[in-house]
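One chain follows as structure tokens, the form predicted on its own.
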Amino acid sequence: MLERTQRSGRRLFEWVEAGFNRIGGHRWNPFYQLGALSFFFFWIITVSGLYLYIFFRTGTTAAYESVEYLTIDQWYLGGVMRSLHRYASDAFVVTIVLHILREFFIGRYRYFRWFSWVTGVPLLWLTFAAGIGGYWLVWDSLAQYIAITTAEWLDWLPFLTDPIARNFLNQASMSDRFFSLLSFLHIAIPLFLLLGMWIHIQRMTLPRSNPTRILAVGTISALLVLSFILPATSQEPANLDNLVFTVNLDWFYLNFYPLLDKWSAGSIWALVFGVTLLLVVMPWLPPHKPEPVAVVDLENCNGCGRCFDDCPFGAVDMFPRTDNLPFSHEAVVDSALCASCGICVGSCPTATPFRRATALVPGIDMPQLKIADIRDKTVQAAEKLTGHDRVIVYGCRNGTDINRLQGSGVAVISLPCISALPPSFIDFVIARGHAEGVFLTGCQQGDCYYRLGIDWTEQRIAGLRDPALRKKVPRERVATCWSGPVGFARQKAELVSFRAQLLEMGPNRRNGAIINKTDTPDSKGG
């Protein structure tokens, strides 16, 4: 039932933003950034609230007065923030719970992201208290609403020793000092909020937390846009011996509010405290046998770091050496954060295939698929292939099924992610005449499973990131497809494209040629 509602989900979410890449390309996607523009929205509601904390006044008949002022009289400027303060915050909730949707249904909440998930439960706590607070200071019959009724559900604690709702009894019962405690309040739960984002991100390498400059400047236009002509205003000023029997709810952050007049207390805070202990606990739901994680070899580790420069989720460290080589520093794996992605075996300089004088066995490894493996595959998947279009696909099993797009001239070879394999490999297949070109294919762009595997692999290639694919590869035997799962139509006509280039060129010049010995990196230094 799980894997069926995930399959579900991941699939409706891989067809929106397949229109969204037709529309715009990956740079316009916003489910691909909808972390970092949570970030985004955060900081627009602090500049925005920041502003309006200039003009607030505490007090029970100046609050309201002073949000008027800036909605009506400052409307120009004032009215403005106050309306990106409303619109950023309905925006920030709706990126947090699509973003939440999508790790769920694509399955990147388990395993070595139980981190990073089980810091984002308090968040929607913080998130819905520092929202409340914001409604309370407008303090019009909305905000009296939401006191009364939160005030009683808070009341059913056993550990509120005095009554909060006494304290909205009537108008009499209101102090202006209420509204100092909600201003510090409101000032002080979204900077535990920021630090729980900070803490959110801290086992990612490089985590995204803006979004691209076109995304940003599109998504705060559409914001002023809303707020000219839709301006946040306020309902009638709270009165507290009066009732209140109609208010307009902000659906956004006040969802579950109706069912507080017809559940009981106690039943709201089993539901939410239910709810909040399953996704604490999902990662482990069911239990799951993890993966081998990458393995060190210290004969052939010379210490160069680029493991440790390459992982995505901070598990591999420098510590000095406990051997006699003569090198200052090893790599190491901390397993509870390996993502067995085998991204730093691709950026091993000892993972090469030319590889002969000695056994295949890199500075660091994967127990399941390991580097002489994916030599042993490579050659005996090229002993099969007829044709002058020959070519090897290396695809990420996140990608589409690329088993089929084998035949007679084509060879496929499944990797974990797309940067587990090594650039030399690509010198390999083409200087030593297994096929005429390599293709590599994997997740859509800017939508990487392990983050940053495309990244690397794009920079490898063009020689930007070590270990760089050499200079005298003919690049144009090489292409690249990034399609994600549901791509594969595309992924098909590039392969057939590219295919149709290589014929075009010629039987690659160095077919069945043995490279000299200087063209053999061979050393344990790589």
Given for the second form:
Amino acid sequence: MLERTQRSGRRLFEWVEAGFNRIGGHRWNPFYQLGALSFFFFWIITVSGLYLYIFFRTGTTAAYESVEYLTIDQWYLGGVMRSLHRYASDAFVVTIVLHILREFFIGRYRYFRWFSWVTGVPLLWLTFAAGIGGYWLVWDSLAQYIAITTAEWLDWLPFLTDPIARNFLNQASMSDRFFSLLSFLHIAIPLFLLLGMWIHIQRMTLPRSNPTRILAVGTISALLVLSFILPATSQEPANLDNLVFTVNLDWFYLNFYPLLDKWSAGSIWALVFGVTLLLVVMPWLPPHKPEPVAVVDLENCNGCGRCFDDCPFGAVDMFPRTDNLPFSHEAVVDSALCASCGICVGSCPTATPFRRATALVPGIDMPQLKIADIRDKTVQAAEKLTGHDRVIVYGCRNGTDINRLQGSGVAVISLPCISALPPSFIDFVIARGHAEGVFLTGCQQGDCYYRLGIDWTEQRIAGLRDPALRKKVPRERVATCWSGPVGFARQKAELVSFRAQLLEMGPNRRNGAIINKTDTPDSKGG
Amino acid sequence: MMTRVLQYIGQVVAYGGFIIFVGYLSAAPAYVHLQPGQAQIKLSFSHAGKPVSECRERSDEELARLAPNMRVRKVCPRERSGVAVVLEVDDKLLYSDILQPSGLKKDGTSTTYRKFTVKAGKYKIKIKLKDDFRKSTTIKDVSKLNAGDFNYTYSRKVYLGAGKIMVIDFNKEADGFVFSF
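I've shown you the form predicted on its own. Could you give me the structure of the form predicted together with the partner chain?
Okay, now the whole complex, with that chain kicking things off.
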């Protein structure tokens, strides 16, 4: 049931995202930057809020009047700032909800990701508390409705002797100091929210907290357009002596308020606490045994720190050497943080298939798919290939099912992440004549399941990141296709095109002579 | 070139959809909280009932057992009486309860906050309060009380206009119930 829901949800997201990729490419696609967009909206809210705060006056009539001054008299700046403040806050909720749904459907909330998921839950509370509090400050009829309804809802909790709602009995019961408290809370809660957002991304290496420039410019422009054509306005001034009949709710923040008219306050608390609890325990529902984590082999680890640099989740740390080998540091894997993606193996300079003098045991390896197994699979798969356009496809298991690409001239090897493949394997396949070319494929560009796998792979091939693909490896014999799980047609088309290109180029040559795989030691079981 | 133009159009449509979605749901559709022609009666007060028993004087022996700085002859119980309240509108019972005092020692105030939405119009409001239950009292149901049991009773005819809120508060210093419109 859970898996079916996730599969359907994931398919829906992938379908929408593919459409967005078509019209703007992966760097523009907002679905790949939902967390970063949330940060971006937070900063817009902060800057616009600071401006509004300069003019905001606390008081039962002063609050409304100062907001009206900003909206009407200073429409060209204060009004725009108010609208930006409102709409960025609404967009903040949109990106947060999409972010939660997307991570849930993709399954990126379990195991090592529990921390990011669980620390995100209080952020929901803080977001809504900050947003709802903001509406009180305007002190119009909507604020009156929210204030009374919220107070009645809070009064259900058995914490306070005197009902909070008594503060809103009539005009005479209102105090100016109430607005000082509200404005203080409206600053304090977002500060806690920011702290929570910082904690939320703590287990990420190089967290993306800024959207791409093209998306940022487009988004703020869109919000500005909206602010000019539909400025945020107040409703009637609040008057606690009169009833509020109809309110124009902000459905992003106040969507559950109508329920408070239909259900009891206790039922709504049960719902809210129930959803919160469910969100908190979700990473462990149902319990699953996580995959084995990366294992360091000290005899082969020279403490170079590349795995430390490349791990997307900070699961590898460097500690002073504990053996007698002449290196200053050794890698240590924190199993609680390890994603079992194998990116560390791909970064290990000792994970080279050319190594023949000793058994192929790298400094760091994945127990479920050892680097020696990848070499054996490569050699065995290559032996079955025929033709002059033979290709070995290395694919990430979070992309399409690459087995569908298999054929007489195409061998496929699946990896946890494409970046788990040390670049020396590309060299190995081409230099030893195992195939005419290497085709690397995996997640959609900009949306790597393990965050940095595609970036590291591209940088290694381009020679920008260690371990780099050797310069003498002909780059035209290496193709990449970041098509994601729904990009099979594109993947297939690019593979066909790549093979045609290989046919045109002719067989692999070294010093002018054709490299024949039977000449290489690997074919004899090396 | 054509593809590029189509991509730009697509982006404009995407941004347009985004701002329409955000802009619309930011203040619409309107929610009808109450129907026109309605008015509201709010009954709310915070009142400490009388002590549940009389104060008494300590005997000399009792005083001698206390530390010198604690030797106060008169001692009063901390526990307060619950507060019974009955609200009738046009001689029909609208609300009744015995409100228990707050606090672990039951020495705090008894509070209530209730609101009743009614049609606008003329009403006869009658409200009664009793705040002097004795410790030995076992009454749990307000309907068991007689009219004479209440030590505060107030009745008046009111006109509630559409959209108006009438607040009934209780203030002992103001000699009982306070109606405000």
